[in-house]
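Next up: just one chain, as structure tokens, the form predicted alone.
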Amino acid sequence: MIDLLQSVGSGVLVGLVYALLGLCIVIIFKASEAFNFAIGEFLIIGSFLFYTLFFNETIPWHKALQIGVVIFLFFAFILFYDKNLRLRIAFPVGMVTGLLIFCFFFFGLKLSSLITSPLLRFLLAFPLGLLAAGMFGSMVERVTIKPLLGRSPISMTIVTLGLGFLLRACVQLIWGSHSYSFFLDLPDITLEIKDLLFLSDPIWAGILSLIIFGLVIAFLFRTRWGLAIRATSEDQAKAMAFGINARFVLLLVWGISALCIAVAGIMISNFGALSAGMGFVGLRALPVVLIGGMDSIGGALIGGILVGICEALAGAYIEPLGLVGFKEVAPYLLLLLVLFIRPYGFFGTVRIERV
């Protein structure tokens, strides 16, 4: 009984991280009916951005220069280049932003030398890393998704497939394919209840994931822009008819999604090491959203917890029987079982199409 409770508790903590990944898929799907297959690559990039801030990791000048030039072109020609804006505004903004990004990647912020306390450094680097990840997500949306606005959601989904391969190659080009040691050294909050033992890192992962999950829900249901996002998710054409800027809503949704993915990536990297090959972890979002329901925010939370518990139980009871690696397959077997019973997931909207 103790082993069962231990496995379930550990599964719930990891499942909260998976639920955050599922939330990222759900909010994009609700806003545009497109599925983001590049979630694993967003997870890697968000983790590396935080890693660069927290551990003062720098890259060679020629790679930093390339990133700075790309940021300059983005700000100068894509984000600010508009008929109502003059080039004297677009070019200076692009030059300053590109220069700052170059200095950030080449020189670093030296947080590790300025702030010796790991907790204080984390409290400063964490929001900055999430902000950088959110801006990256918005930049990707502006370049790849915005031109497809109004077209079939299938076209957006296909674009994310190619985007995933491109981003993975860019990560390997900039940071290489080797692993990086990743240890946040947060305060020890290990919980021991009689014979049950929950380590500090999974507890921190569950707490931070739950906090971010709650903040996103509060934003969606308690703010004006959250109302605009929900209106756009119900009917994009009607929302635009009522004066809602659907283009900006999509930009906001992708930024929030990239931010949440970065949180999950940081917590998952803290379990071991960070590398360009850990993008497969993002595939855990597939059983999460399909079990809970593609358009259900609450379903993402339930689905994430179920996937985490399933994975933990498989690792504790089935793998010792000789089926090594079965816990990697168990969530997908659970997915098949659920889809046989409820094809739209536990909380997904049942759609009836008449031909």
Given for the second form:
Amino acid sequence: MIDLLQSVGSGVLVGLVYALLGLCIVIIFKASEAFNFAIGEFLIIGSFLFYTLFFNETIPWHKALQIGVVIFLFFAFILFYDKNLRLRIAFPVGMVTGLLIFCFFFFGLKLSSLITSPLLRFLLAFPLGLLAAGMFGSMVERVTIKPLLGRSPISMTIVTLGLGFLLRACVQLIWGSHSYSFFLDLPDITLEIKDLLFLSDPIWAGILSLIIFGLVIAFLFRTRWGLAIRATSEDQAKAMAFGINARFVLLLVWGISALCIAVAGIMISNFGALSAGMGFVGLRALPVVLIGGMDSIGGALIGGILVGICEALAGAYIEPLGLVGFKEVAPYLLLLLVLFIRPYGFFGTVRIERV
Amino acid sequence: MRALSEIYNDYFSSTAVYNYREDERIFRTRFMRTWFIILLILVAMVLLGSMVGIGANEYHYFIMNLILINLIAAIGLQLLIGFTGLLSLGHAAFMGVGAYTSALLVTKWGCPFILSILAAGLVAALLGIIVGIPSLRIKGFYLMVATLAFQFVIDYIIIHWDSVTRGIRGIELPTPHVLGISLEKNQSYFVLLFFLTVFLMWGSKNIVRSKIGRAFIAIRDNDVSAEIIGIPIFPYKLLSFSISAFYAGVAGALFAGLLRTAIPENYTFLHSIIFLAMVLVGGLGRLVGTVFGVIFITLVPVLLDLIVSYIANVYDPNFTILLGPLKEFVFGGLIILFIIVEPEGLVGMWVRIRDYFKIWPLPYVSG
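Let me have the form predicted together with the partner chain next, following on from the form predicted alone.
To see the whole picture, the full complex is given below, headed by that same chain.
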């Protein structure tokens, strides 16, 4: 009984992180009908951006220079695609941003020497890292998703498959494929009730994920831009007819999604270490969203918790029977089961097709 | 004297087809047939050349074998994605199933290699039917995910079912023999593969140009209306899955025979994506496109290998560790680039170039 409670409790805590991953997928799916298969790579890159800030990690000049040049090219040729303004606005802005990014990666922010308290440093580095991840997400959207507007959602999905490979290769080229030790040093809140023991890191992960989840929901349902996002998810053409800038909405959605993925990534790295091979964790979002329903935010929460529990139970009860690593496939078996019973998930909208 | 335009039309048919018989021909124009004969002559010349000792060596044959094996698998995926419109991310899993079936049959029961290839295809096809069952209710993206889950499950089974598959150590195969002839050299393996590939290409062309293929295309274009005009969609979807899996299984068995080993790392999610990339880069819905795509995608890592080893030799020996990431970078970049810039794939580019040169010297003469 204690065993069961223990595994269910840990499962729920990890499940909250998965729920956050599911949310990222759901909002992108609602806005553009596309699935983001590059989620694992967004997760790694978000974590690495935070890592650079928090641990003052620097990279050699030739790699930092390449990143700076890419940023410059992005600003000069993609963000400001206006021939008349290019020389006056796009080139200078691109130069300055590229230089700043180069300095950021080459010199680092030296946060660790400025602020000695780890908690304060975390409180400063966390929002900054998330912001960087969000910017990165919207940048990727501008380059790869925007040219596909109006094409079939499946082609967007396939683009994200290619994007995953590209980004993972970039991470390996920039940061190498060895693992980085990752220790946030957050206040110890280990919970001990009788025989149950919940470690500090998973509790922090659960709490922070829940907070971000709540913030995103508040943003979607309580602000003007959230309303625009919901309207665009409902019907893109109608939203545009009412004067909503659907392209900007798409940019916003990808930014928010990358931001949430970064939170999940930081929390998952905090369990162990950060490395370029961590991307497969992101694919855990697949069972989450398909169990909950592709277009349901509440479904993502419940799906995430279900997947977390399923994984913990499989780890506690089925793996000792001699099936090593069954934990990894248990969510996918659950997913196949759900697809057979309810193809659109437990809370997803059932599509009725007309010819 | 015949008019210039008549000669043109003879060689490069216009897209207009006047009756079903013309539409159903394997080579619609004399131009295509000429190309096919040129290809046959080229292959014969390469084989003759290496008999005398000039031209292709064993490494070149290895790469050609790789292209042909990938081609067999990619045709299967093309039939599924390009013609039936069912997306699959689990193609490498079928290949793995085929490879392991063949390896087990050959090593445990001493089955002849050629029979084990057939058995591998059939087992994979059976599995394909099982995987295809969800396609009754789900399609598009959801089906993609179901096949992805299947890929992970098969990966898990292959790695962890130690008593049968020997886990990550893999199964070693003896040198394959066909009709008493040893296929130890890549060159002799190439001859077998070439005939098999032509045979399977011919089979797929026949599927596409017959009733089955038309049903597939109708389902791809709109499955609800296909059902309304009287096509039983579920059996046809299952058929498409099983044919695709059959091709993958055959390719897997051949791949295991080429490498003399079946190891799980050759049949992962990455390889499924590579097959998807081959089909997409080649162009959806055209069998010729698959050939282009497979040659292109198979040769890209080979070229990268050459470039990287050259740089490593000349400048910095440490450069070779970048090879893995660079390959992934190029794959990802190619998928993105082709979807954004050239959705019709290499075959679309080829058609455009051909159309340009069709009327090239005198654009106003030909009709």
